[in-house]
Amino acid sequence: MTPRCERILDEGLAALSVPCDAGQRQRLLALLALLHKWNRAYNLTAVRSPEAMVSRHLLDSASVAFAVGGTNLLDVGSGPGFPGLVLAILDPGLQVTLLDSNGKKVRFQRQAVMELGLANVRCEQVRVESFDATFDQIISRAFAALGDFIGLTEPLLAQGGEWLAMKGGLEPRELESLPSHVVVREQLALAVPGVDDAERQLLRLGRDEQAGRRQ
């Protein structure tokens, strides 16, 4: 990757606060190049440049780790890999699962945990209603409406789990869709270095256990 590349990586990992050694930062270089070279025969993402996949795929992906905790993570509708592959790197410790039913994609997923050595990753080509397991936290970044993502997700969020939904512009009524049991334990605005162009921002949802223990 070019000089530039690198240069905004690092000045954008600086901004959030986001440790990263010298191998981390090798392997997410690696996989900017690996995913620029898929993207030109198989169109996995319409952003082109390297540069401006730095910004849009490993920085916002990195802009969300500070709220990654627990033992196991769920990225579903993960695409080509992210944020789960970039979490993947900046945690070692984090076993993370990701989850896509598009082919093409998840192949890149399973070439991209080949290359970079993640032994902490597993790459699952399936719907989500197919899908049986359970994790301490389940992620999105546009997968789907907020309603939808906790409705499809909820048997897969382990008791005292955690959703993280990345969201651009949020609708009111996504959020008058969530279930009753549903409470949004923080909503943040997130600074993507060199993603001013869009609206960025972290939803962090549980169920209320108090409601459960009423009923």
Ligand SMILES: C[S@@+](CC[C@H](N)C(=O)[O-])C[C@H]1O[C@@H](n2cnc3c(N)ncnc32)[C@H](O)[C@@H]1O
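Predicted model, so just to flag it, every value in this text is computed and none were measured. Between two forms, the rigid core is defined as the largest C-alpha subset superposing within 1.5 Å. Residue numbers count along the first chain shown, from 1. First, how it differs from the form predicted in complex with the named molecule.
Comparing the forms between the two forms on their rigid core, the Cα displacement of residue 198 reaches 2 Å or more.
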Given for the second form:
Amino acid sequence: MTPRCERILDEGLAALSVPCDAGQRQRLLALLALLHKWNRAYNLTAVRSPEAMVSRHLLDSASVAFAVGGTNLLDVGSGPGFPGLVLAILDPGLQVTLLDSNGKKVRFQRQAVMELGLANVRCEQVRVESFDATFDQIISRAFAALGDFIGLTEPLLAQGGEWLAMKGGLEPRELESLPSHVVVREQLALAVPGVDDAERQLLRLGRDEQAGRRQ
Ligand SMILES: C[S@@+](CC[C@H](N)C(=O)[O-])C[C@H]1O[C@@H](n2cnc3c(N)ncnc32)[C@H](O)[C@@H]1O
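Swap state to the form predicted in complex with the named molecule from the form predicted on its own:
Starting with the chain above, the whole complex follows.
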């Protein structure tokens, strides 16, 4: 990858205060090179230039690393592996499942996992409606409206677990459409170097564990 990509990555990770050792940095750059190569043939992402891929895919994914803390994470509608692949690279102790129904995107995920030697990543080509497993945390970026994300993944969230929703513009009706037992615990603005979207945010949601006891 070009020295300019490396500089954007290094400066972006520093601005986000995301720790990254030499091996992790080398894997992020290898992921970028692979995405750029496959994208020419398979059209995996509308982001074309490697410099923009650093910001929109690598740094945007890394910007939520601070919120990931359980032992196993599901990335729903992961597409070519974002944010899950980046989060797995940054935390090798975290078990990450990437799930997408699109065959060519999951083939890319599997190739990346193999080439980068990521022992902590599983790739599932399946519709989320047909998937069966449970996770401490479930994340998504650009997958669905908030209520659909929660509704489709509710059976997959362990008791006491947390949803992480990466959102661009959030419509007020998306919050209104949440089931009454689901609460927004935190709504955080995300400032991602090179991503010019003032509305980027991360929502942390969970079940209202008190709701049953209050009834
Ligand atoms: C806009 S892409 C986002 C990809 C990635 N998260 C990102 O931000 O770059 C949405 C992805 O969700 C997947 N998807 C949509 N509905 C799905 C479903 N019911 N089950 C599994 N994957 C689904 C699509 O195949 C697509 O790859």
